[in-house]
Amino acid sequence: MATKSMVDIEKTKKKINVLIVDDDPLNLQIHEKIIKAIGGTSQTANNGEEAVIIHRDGGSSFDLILMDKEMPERDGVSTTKKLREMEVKSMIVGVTSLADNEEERRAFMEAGLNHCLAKPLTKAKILPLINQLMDA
């Protein structure tokens, strides 16, 4: 009888649909741990390009979205203006070792950032994120 309460509860837990988007991949499979341990499923983009694109020619939707600051071909900055003239929706969440230079996280965070976290990134940091979500 418990099992059968735990496995309904799990069915009608919202799960939480997340794009990395990192230059690093040590990051970005930090990160997809980190999700996957609380639950959620992820997807990766390596630059802010792919993350346009993904969202232009794929119609992707996601809850949340990690933006690193600094990468190649489409910086983390020009990516999250971009996707907010996109009209995406999504929190978008910066992940930068930049975040305690308060210039860098001001313009990160006027570029369209719900939040911005200091790397390295944990599941601490991350889930009052994810709590916000879910209750939303």
Given for the second form:
Amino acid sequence: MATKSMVDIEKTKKKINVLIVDDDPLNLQIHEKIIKAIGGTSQTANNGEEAVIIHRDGGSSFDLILMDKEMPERDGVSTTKKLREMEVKSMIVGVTSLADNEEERRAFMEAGLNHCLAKPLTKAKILPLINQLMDA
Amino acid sequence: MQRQVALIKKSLFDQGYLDEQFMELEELQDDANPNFVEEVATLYFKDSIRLINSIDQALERGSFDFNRLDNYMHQFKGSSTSIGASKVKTECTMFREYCRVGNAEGCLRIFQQVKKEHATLRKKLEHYFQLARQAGPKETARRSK
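Other form of same protein, the form predicted together with the partner chain, not the form predicted alone:
What follows is the entire complex, opening with the chain shown before.
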């Protein structure tokens, strides 16, 4: 399957809107930059509870949600479950640590993820998923 | 001077201080954000110093709440992974192993290593960024694979 390059994404003129949910300000900065670099726009939430509130308040819809797993207030598993209960249809991609075991990853997927990626996130890891969204 | 900057960066990789993730960050640097990597590194060191202080205080109190210590180190390791701080990440992993088995002495010993690697990386990166700024805009030098 041919991978769209950044130029191809720009040509389609569709901007992917992404919600980045992570309690680490460093990750938020890096992931925002990655999304910008591949032609998308982003909003951030510092934990799962903020992500739920953003959706509860309405008016925001995202093509993609990048969901960290370990967060205070409400973790990634609980947040994903809640968003799916709220009938959020966005592609939700879990971001896990390599230290997470298979059982933890499976529980995260079963919460309602579409995909799971291991940290650290890179353009190369996210681009195929963006391509999927563009082709949908 | 560009050559000197490139050599310093190469040595950081060759000596294992940095891994490919640092290159990924440099790939994100552009004309709109020419100092993106330095900004990220600054944020990393600010946050990691806070975590080091929290761990130091917890250890000095003699309270080996291994869950709490592991939580701090989980954050520290995560940040180190995000910036490509390879040696720091390795020491963080070992610390977490000692937490997992409840080995207080091991935690204390390894934490000294964590702080040492962190301080060394900070010094080397500060020097690298200072030279890079003096050298001016450049093409990203690629690490030979």
